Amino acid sequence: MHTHQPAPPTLSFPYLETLWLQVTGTLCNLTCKHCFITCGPNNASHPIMTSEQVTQAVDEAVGFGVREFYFTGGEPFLHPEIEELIAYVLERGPLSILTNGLLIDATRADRLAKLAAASPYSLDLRVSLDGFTADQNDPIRGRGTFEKIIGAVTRCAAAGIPPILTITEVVPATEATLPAFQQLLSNAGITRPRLKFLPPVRLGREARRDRGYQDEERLVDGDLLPDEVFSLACGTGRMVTAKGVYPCPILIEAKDARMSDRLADALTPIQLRHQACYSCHAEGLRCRT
């Protein structure tokens, strides 16, 4: 006997404020145990775009009022003209960097301070760490990590390029979790600091490492709030990898999330059908600064 699945919301497509762009696809210097897409040196599920491909979907999003910007990977740096595509993009909005930070040495976060500097939008470096100590950080993210991370941190933070630390809520939160991130960032020469958590999304090695998810966990029509297409990356947001447009960074592992060949094509509205969907509902994921 068959049940029947009830139909996932409709999410509506208002404009576009979001462009996001997987600019290194899913290759990364890292093998993290937490990584939803599973990137790593020797994943080339999405491959490296060419810098013309970055520069064409980015005109294309101007055209149609893009606010703001943001280049994932796999590990944005490993790109080898990373610093003219972040050059192109500051000069037409505000550009967000995801990354872990291992490849930022003194040299280059000098050189993204001037980029920055130069710039009349703001660049936003996000590097990503899973614990105030390398005992809870290095078992996720690899031996060693965590020291090399917080070097990028204090390199950046010396420069005049503070970043944001990101960090997946995969170690357990206590009470004294926030004042010791903040913490390590103060000892990081950052006077103001800026933290993001985020609840780990559970595809790809995360489903390996702790659960994927469970049948119950997934959207139904009437599920969304009134505002929550403001809010949600896919309502005014797309990614662009070298194989097309999907309608978040999360889902470009779906083969059947792909949308189209063209940002123009995929400014549409969309159905909430993968349980991906429902941490961003359910655990408030947002993958904006």
Given for the second form:
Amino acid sequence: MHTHQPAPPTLSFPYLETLWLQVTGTLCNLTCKHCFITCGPNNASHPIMTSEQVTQAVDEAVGFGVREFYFTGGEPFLHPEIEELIAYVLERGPLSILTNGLLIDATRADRLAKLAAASPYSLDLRVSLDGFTADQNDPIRGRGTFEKIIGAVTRCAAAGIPPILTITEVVPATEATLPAFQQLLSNAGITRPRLKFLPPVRLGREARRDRGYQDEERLVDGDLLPDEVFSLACGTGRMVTAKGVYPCPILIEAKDARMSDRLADALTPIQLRHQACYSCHAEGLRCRT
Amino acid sequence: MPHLNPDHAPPRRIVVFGGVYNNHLSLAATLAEAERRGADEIYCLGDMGGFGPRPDKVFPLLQRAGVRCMQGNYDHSIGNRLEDCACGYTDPRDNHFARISYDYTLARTSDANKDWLRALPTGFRHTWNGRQVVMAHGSTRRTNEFLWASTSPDHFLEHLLRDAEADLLLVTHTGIPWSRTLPSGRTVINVGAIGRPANDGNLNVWAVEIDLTTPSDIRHRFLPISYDHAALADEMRDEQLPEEFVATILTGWWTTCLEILPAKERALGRF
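I would like to compare: after the form predicted alone, may I see the structure of the form predicted together with the partner chain?
The next block holds the full complex; its first chain is the one shown before.
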């Protein structure tokens, strides 16, 4: 017998504000256990974007009046021309880079600081860390990563580009959590702490590490709040990978989520029919800086 | 209802400000400066409440001076008696201080003033010296959009002003003043805020004067406004507002709700 699911909500697309670029696809130098797109050294599901693919998407978005750019992956600093691409974007607008920090040595931190200083627009580095001790972080991100990440954060701060620490809430927060992270940043020489806490997305490896979405965790017509379109990533943003255009950074491996080849054909309303949409609506997941 | 006045005799000098944040002392100083400069019209781009002491004190000042007022996101929340300021912070420390400030302002704003806030318009448009002048709280497309200098690329602003049919756009909402003339000749001015200093270590606040005395041209200058910040700090302490807020008034550096600052603006502050 065919059972009828209630219809999902339709989300309008008022304008393009944010362009996400999956610059290194699903290629990463880590295999984090909570990665919702299962990135790793051997995952070429979404290949590295060519520099031309990146600059074309940026130029197209500029034509639509886009406001801000994001580089993610995978690990963006695995891209062979990443610094040229950063410079290209920073001539056109503000850029956030989501990174694990492992490839940011002192020389690179200095070069990034120079790129940031040369632009009228902001460069935000978002470095991921999943606990305030190695015991919390390393089982998720990999052995020895805690020390390496703190090293990268310290180098960035010393170079004058203090990063935003992005923390996925895989370890339940307690009253001690926030002061502990603040102390960590203070020890790393950061006088202007910036922290961003994110709920996990129950896809990819995270679905196996913890759990996937439960059947009732989905959105139905009428769930959306009046101005929610402006806070959801898919309301005013799009993701471009080497394989095409997607509604958001979360859904690049979701079945039937691919929208088009070109940005121009993807600036249209969508249905929020994926279970991951529940995380953004109900748990307040916000990928933006 | 001064804010509903239609265009009639064109003004020659206009003073524009935003972000009052309950700071009735800087508001009084701003209005005195506008009078001293012979302003024909005064505009407030919204956010009357938050941060400072005794919210009801700003309303008679605005109304007596005939200031044309616009509704900001904070005014919308207070006017409609919403549960929070809908500031959307993700940092727990920022949420903590935003909550204190909002609950204080909501509890101490009279019903009559809440109704007044709720009825305010959300934008102004004028033709001055043959040019289209648009005023908005955050941006022309959204009340709570932040137009920071470092996250507002030229092509984006051109797009925004073209869509709004604006030659000159005036906004507030961020609290840090800046202006830019775009390649097309269109101009954007963020007037900053008069409620607290601009996170630059100076104690003054900022307003903007628009000068229409040169035909077919619109000139502007930023006006530094000094006021009795020590008296405001005393009043904030009397009201048991957080010492973190008082520190901003006394040092010129922001101490809370810093996550909204993009990297460049954040790097200019102390915290």
